[in-house]
Amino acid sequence: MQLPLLADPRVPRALAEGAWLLPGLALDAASQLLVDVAAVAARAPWRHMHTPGGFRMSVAMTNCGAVGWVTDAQGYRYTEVDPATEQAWPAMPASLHDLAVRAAERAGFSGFAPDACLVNQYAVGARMTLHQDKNERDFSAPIVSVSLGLPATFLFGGETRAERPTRVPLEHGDVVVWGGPARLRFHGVLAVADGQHALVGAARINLTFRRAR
């Protein structure tokens, strides 16, 4: 008897027009990854932002690429300087905006040229509100997003932040990517469970690649 072939875990799947997840996608490249991102921290270490409001931000974060995405009392915005090391940003590694460059054709946006890279880093209990990436100046790119470490429910919503979103769980290796018709939906990220990763310990790592400018 012929058992039934079970589906390829691997198989992109369509989350809404312009948005996909790519199963298992960076799992070769983590390694790298990871030691590139480390490196990255060494020259601009992670922080807890605060949003406009004064609101301490839940995860800490760095940035590679041309410009970094930061957040203080004067707003949400791209600078091409560190503002705690008064440097410039550290250049993307390689590892990193190839793989980006990969999952955004794999998702249908051949020619996407990232020049910024937001490096997430999550503790146990850290999670990320709805919100939309809209501080680029160009929408035309898609957003790439990374996921290493500990598993994460990735919440897409729709266009308004009143549209209950749709809860996608992420394994290590995932990689999502939305774009066009799907490039302002809301999206965020439920609190990171208790665990422990065997590269990454009790934490997530995401990688979010956008053109900025």
Ligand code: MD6
Given for the second form:
Amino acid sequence: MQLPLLADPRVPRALAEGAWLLPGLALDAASQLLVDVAAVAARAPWRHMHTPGGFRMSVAMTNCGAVGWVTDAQGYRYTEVDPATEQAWPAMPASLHDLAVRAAERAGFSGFAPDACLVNQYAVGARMTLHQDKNERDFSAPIVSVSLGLPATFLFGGETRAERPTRVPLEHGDVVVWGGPARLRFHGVLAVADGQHALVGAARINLTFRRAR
Ligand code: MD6
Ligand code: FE
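Can you switch from the form predicted on its own and show the form predicted together with the named molecule instead?
Now the full complex is given, and it begins with the chain already shown.
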């Protein structure tokens, strides 16, 4: 039975032209996503990469899909081979792929065909400084970002680093889709606060799906 008088808490919220917060869209899939992320990390282990400037990132990363995002002294780029294992990145699990396509569709980007999923693991205190996602070949595809585990504050900036970012609280199961005129906006994540999540423990996991090639 429907309860049409109750407000639906899962209504999409526009963050900017081309950027949508889809609250709770990943909630139903979350436990399967986490099982599949654990299988990815068993084959392509979590690692702290270094920026081209030599800084160790506080976020631990892995990838799945045909290509994966890496950074080291040679720069930021996508590779077909995981430099840590010298094997191909694990294939993108169907649970991840299907959620990303559904989220993109929901935000008005039909036909999204992600070939890369960067998986970020934030321990308490880990953060992501303001950056643009611009290593992809074609900016016409959106990015789909799925938050799992501990909450975080997403920083949503402008087209220049100087523009003061707005703060967007992200919770377990929230999805952000980001494309069109918003595709090159600066963004980041504040240091993750201490806590415990029932499924994830003391960590936040973020999946970002891209069309890299
Ligand atoms: C994170 N996300 O939420 C990092 N990039 O852990 C990103 O860097 C990001 O959420 C592009 C679009 C959406 C994002
Ligand atoms: Fe990003």
